[in-house]
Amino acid sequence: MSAPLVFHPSANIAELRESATIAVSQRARALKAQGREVIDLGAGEPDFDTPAPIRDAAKVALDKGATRYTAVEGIPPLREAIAAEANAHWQGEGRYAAGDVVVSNGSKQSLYNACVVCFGPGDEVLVPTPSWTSYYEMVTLARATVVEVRGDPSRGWKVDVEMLARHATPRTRGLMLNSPSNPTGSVYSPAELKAILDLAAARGWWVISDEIYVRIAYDGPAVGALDVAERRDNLIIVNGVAKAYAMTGWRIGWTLSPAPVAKAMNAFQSHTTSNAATVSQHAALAALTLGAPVESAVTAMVAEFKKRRDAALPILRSSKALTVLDPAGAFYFYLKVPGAGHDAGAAFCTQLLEEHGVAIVPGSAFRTPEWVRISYAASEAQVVEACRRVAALADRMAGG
């Protein structure tokens, strides 16, 4: 009898990292069920319901018979309404079409599908550091190069053409950007986002933009890559519902490319997942196209979002051990935690959790271990009691 088969990671794999955001989160779980009360501020979800009125056209889709395959695509209504949306921001040469757009299982899934036919062995693509935990790994399952680009942690860790321009070489390829950011919380302004667009087009580069945040944003709307660029044939947007329209778990998302990008992304998915969750698709289209009563539970949400960040913004400033970032968007505390070793971010997490009952995400899932993450997506009472344990953790660890 052979001997039984051992697992070995193939090349694919071989250097994948595990979700660090996901394994807080688990490891909150795990502690909620021993009977631990734990805060848990790792995860990047709203904790809002969706939108009564997204939720009633789901239903009435479902009575309607949305229970079948779609195009791998999307539906149609859905594709135009995307588009129509994306029309209403670039006012450049040529229009958005519904054949433009790719409708996937989540932003992660566009994210993804973008890296694999836009990058491959040889390429070197630009990240800007911190950045979202999974767009080093995409990038690197693309076989291709991450080239991490540190931001200047004294302008909320954005980059700048300089920056970006430092690190290119001719193997770059591509540039991933997102705005407001995961972690940081940063929002690149107009005159920002435009030279880094117009450098990426001179360079012949792709730009793959995130931007599932845009609609959470405190200091007025949040610009996207359409309204400020100059061309948009290198240009794909990635957007979805799940952080405007609390709607995480449909998994919707889409990317808007050229055409030639788009009929490769749908390809790829073609083989790969096919179409996304019919009846998600419906009420993604709700979501875009209801009006007066989405909408007016979008902004209630994002003032709420605002008053917990200015509920806890002083108490975390309180401590002198802490760098605490002032976060323009998103739902996120970006700090510096005092401690010794390669990984303080990552000790101070773990003690935070372990002994006082609040999970928060090391910087290390995002290339800057010395700092945190805070999500501020629980109710005003556990983001302010949670910063409280941060801040006095923080000054015991410092002397203080």
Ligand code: GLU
The other form holds:
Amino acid sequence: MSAPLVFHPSANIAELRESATIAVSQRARALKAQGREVIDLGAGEPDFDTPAPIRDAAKVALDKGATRYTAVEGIPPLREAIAAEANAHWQGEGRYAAGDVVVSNGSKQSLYNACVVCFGPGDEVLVPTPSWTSYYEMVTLARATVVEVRGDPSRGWKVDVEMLARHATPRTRGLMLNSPSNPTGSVYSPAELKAILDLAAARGWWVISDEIYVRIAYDGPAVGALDVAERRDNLIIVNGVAKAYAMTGWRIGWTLSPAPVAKAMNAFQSHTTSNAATVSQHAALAALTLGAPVESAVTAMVAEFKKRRDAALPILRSSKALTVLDPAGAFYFYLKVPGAGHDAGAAFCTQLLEEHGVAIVPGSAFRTPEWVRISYAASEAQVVEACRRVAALADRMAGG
Ligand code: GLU
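Structure of the form predicted in complex with the named molecule (previous: the form predicted on its own):
The next block holds the full complex; its first chain is the one shown before.
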């Protein structure tokens, strides 16, 4: 008999690192299963239940037979609702239509679809840094090259046109954007966003604009690319129901893009997953179209996130050993922690979890290893208690 086959990862994934945001919560879950008390502020997942009218609509859809395949790109009424919502923001030429929309199993899949069809070997993609961990891996899986563009920490780590232009080469093919931002919570102003979109349009870059947190903003509504862009032929807007409607487990995301890009993503998705879960598409349709009963739930959830932010931020700020950004959107605190060495954030997170029972994500996941991310999508009591432990550990480390 021949020797057992030894697994050597293929060249496709030789460099791949597991998602740190997911890994942190898995570790927290494992510790809880062993009986440890852990406050999990790792993965960014709203702790609310999906609003009841959405759940009810899904039950009705199931009873009406929403149990079979749909078109790969999704059910027509959902795609029409997504296009209609986009048209409420897009005032330029060319209305959006269902043919510009591809529904997928979560905005993560939509981002990956977009990277694969727009970028390839030899292309460079500008990634404002810090950015959500999966952008770096998705661009790499598309066999393109990540070009990190480090933002300005004194401006919430945001990038501007000069920084982007400085990193551009003739091989630059696109740009990842995310406002409100994961992990920083920063929100680009209309003028900042427009300047970046103008640059991208002038240079002929694809812009993949991840707007999954656009409804979660605390100083007035956040703008999306369609609110300020002059043209839309280079824009791929990514969104979904997970964060704003507390629908993470339903797995519904989508892209709005020029129709040829949609067609390519559709062809790609037809080989990877086919359609997103049928019942989940009906739930997403309810989220987008039921109006007042759902909207009031979204408003209440955003108000609750703000309350938690306002309760916990002064606790973090009370520690002189921490540098804490002002989060204006999403549900993350991003902070620089004390400690020597280039992976100080990871060391801090390990100590915080193992000795103080709080799970948060090291900034190395977002390519800023001296920082850490705290998700405040948990109860106010948990967030406040966890931030007390973070501040206390930071003070102790800085003190000696
Ligand atoms: N996007 C969320 C986060 O950053 C959920 C987990 C993930 O998909 O990365 O925590």
